[in-house]
Amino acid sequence: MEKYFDVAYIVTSIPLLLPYIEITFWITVIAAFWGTILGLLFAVAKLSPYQVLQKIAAAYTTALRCTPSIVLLFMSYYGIPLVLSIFNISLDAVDKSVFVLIAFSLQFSNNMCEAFRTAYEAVDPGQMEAAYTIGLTQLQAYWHIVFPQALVVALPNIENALISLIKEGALAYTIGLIDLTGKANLIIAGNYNSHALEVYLSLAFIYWMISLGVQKVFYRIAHIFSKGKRLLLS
């Protein structure tokens, strides 16, 4: 009689899942890249003196904050081709990963916008005045004074946003993209739903290792910039 739970199956499932970590990695990297750029632009808009830009940025972040990731993914996957079909543009040949990247880039940009905005506002305005008094230009003041301090404040939020992006990227399998989670579901289906718990435990272990790795990297970055900040303020 087959065991309901087999610990050995956890170990044997990990090598089957690991080759698909590359897909998860690239989705995270590309979505984080474009999301960071968009987030920076909307953060600048929120901090600008122009009310029109402030309202546009506020509407953007509010809409994304209130939209679940899976809903945003489905809206991208079904909505973008529908809108473009009005202009006789077909996206049938476009890979599913494109819609995944669009959805999660938008989602990540919302988190980054707030991270940048709050970090910038946390820096004492007197730091800029002090920079001008020692002869620094505005660009030099931002790069050497404001940016290092703001980054230390923003790092925890960026870390949380990146880990959330990695985890929410698992939703990509819902539109047929075979990443880590997609492969796990294929393995379970191939086993006629047997040993599903073991496969998901293997999947969870991989995500735990990825998340711990991200935390370690951000810890080192925060340590480096915090040291620089202490030297700057001393």
Partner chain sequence: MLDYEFLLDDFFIALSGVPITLLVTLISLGVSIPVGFIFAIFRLDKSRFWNKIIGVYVSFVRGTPMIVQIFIVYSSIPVLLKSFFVLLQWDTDIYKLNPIWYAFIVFSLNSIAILSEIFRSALIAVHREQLEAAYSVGLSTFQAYREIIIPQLLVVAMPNLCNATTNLIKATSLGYAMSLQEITLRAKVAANANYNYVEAYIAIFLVYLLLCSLVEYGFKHYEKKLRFYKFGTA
The other form holds:
Amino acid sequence: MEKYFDVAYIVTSIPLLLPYIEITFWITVIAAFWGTILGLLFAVAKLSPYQVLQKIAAAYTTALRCTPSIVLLFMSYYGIPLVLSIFNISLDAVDKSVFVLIAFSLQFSNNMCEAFRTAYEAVDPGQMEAAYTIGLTQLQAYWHIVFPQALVVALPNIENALISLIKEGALAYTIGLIDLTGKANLIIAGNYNSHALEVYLSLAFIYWMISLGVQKVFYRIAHIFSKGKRLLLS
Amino acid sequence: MLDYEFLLDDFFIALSGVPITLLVTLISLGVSIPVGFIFAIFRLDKSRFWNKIIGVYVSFVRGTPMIVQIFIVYSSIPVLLKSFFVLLQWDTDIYKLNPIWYAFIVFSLNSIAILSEIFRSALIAVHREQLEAAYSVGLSTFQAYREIIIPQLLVVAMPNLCNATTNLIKATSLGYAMSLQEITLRAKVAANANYNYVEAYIAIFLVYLLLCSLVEYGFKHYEKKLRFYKFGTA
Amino acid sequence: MKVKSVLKVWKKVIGFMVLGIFMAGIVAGCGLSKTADSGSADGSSNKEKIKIKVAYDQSSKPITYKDENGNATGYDVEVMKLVNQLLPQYEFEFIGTTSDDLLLGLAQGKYQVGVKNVFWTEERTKKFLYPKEFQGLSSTGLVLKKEHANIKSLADFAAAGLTLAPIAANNAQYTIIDEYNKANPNNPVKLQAGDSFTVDVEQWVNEGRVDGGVELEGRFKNLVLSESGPYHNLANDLVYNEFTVIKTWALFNKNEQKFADDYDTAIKQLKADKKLNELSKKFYGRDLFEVLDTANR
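Counterpart to the form predicted alone, namely the form predicted together with its partner chain:
Entire complex below, previous chain first.
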């Protein structure tokens, strides 16, 4: 082991990798934004009384649940331009980050859809009635009563979805996007594929710290809201 | 546009990778269900030392991308194992091992962490009072676990186990990085001759859709059977 | 009272979150495009120039790679830069990508030309256009342990029953071995497809994980033989045995015949001026054009 393992590579690669947190960050934030909107739409569809909408939403979530991220990523990157080329629309000038964002927005929307649905179902329908009796409109009742409680229930799932989004984002290297993992692979290629283990260890360390940070933030948020929950229940 | 003939061929090539995918999944689950369960009990018993160690391990696995874990294990395990064998003075040539062993190791290490979390939360849900109740009717700890706790635990944990299993199946698609001859790699190698990547990924997508739907269906079926326990003991 | 204040708190938090995410969405466009890959050949904004997108494999040092500052370089890339100097009517833009994407993007017309140490293979002629002039030479060989130094060819390697490190299936090295196997069905090399990032040929061979790996001489020189190479400590344990010298090509999209013809004239000129020999020395540590007559494909 000592013949190859050189701690110096771990230390020197960290500062090279750190600037690329920015790319990973933006990919995560934008995919989370669109994924949340899509997820909300599909959750509404799933909970709606219309059979057609329910069926469409169910098919959508099943398909996404069963697709490995890497397959989704490649289908987005190679498939979308191919489909649009039938209509003579060329996407040659479109940056690859767009396809990465599409793939991961879809993936995230699926997790969010489930999070929203289970959270909504967890809120006691009696709460709505109670809200009406004190004179709130339907919108007010959702906004003041249902939403805060559902959010508390949904938080752990949202946290999981976000962390898995950050982690799955690592696969964007496979289509050549230079994010954290992409940069790690460039560093390794720059060393002629040597000392890969050391670089991957620092990469893992950075991801680990990011995930722990996200967990911290969610812990805080949950703390704030669970206060509200206790008050609302009493 | 699309080469449908190749799509069909490649679908069957991808299908031929299903046994390897299932083998890796089953072995990993076979290892990680008992180990994850033991880890979960260790953590509940609040013995500080083990709780900390296992906690760090779980947090690392959950906080880092699967592909990075694969990179790390794939490049370090052989050397580690070799020095381990030398230490034990075993005369085994580790490099004669089939690469599938690396896959067993990577995915087991990953699933142990995931499943120990699932079991831990399930144990919290059924543990304490049930155990005391079992003692009060004169059961030993072993009997209590076998007769009372584990059956209920399975009911509580089943939806999460189903998720973990489909996630594991999807994660094996990253086995390409370890030369694992599973669905994705086979279909992709076949596509290389004519660069039919789009067709290949559609074929791969269909195979995973089929596989995961079947697994989910199986779990749902089994869950229904298990529900018996929940009502039986309620 | 208390309920109200709590509600206020969380409304504020939600408000900030929504605002934050919206802002993020707006800024993100700039953030990503700023950091996105762009390596245009020269800054002149001459409108009548024909734009050419040159794709290169960004992680295949020393043939084509992104240096520490994110700039395209390597033997193949530098040749293309010289070609662009001789063809002022074109404007090259270098786009770093993966090997898969390079080939597929080239076939679809996203890129006009691609470089990544491309070998000539029969299948590729159906999807792509090869120019008449080759672009470089590549010394391809086996990395072996010293005790296997007597193995000089694929046939020796196969006959000895040795194991080979996996090769990415879209790599032409894979095709070379595959073709050898088809030509020698009685004495095949054990061939496995893998991922380029996870296989560290020199380390694997040295620790005995495999007996040998296909490698390019330039890489081996910089990695092991060079004093500053990361694996110079293995210099006494490993050998590189060349089994062939192969011509490498720039690969064109099918519709780029005119551009390919212009490219041919430029490459002829560069060869006559011995420019390529210089680059070969610079990146591969050896003027491979001296052994041109041994190249059989």
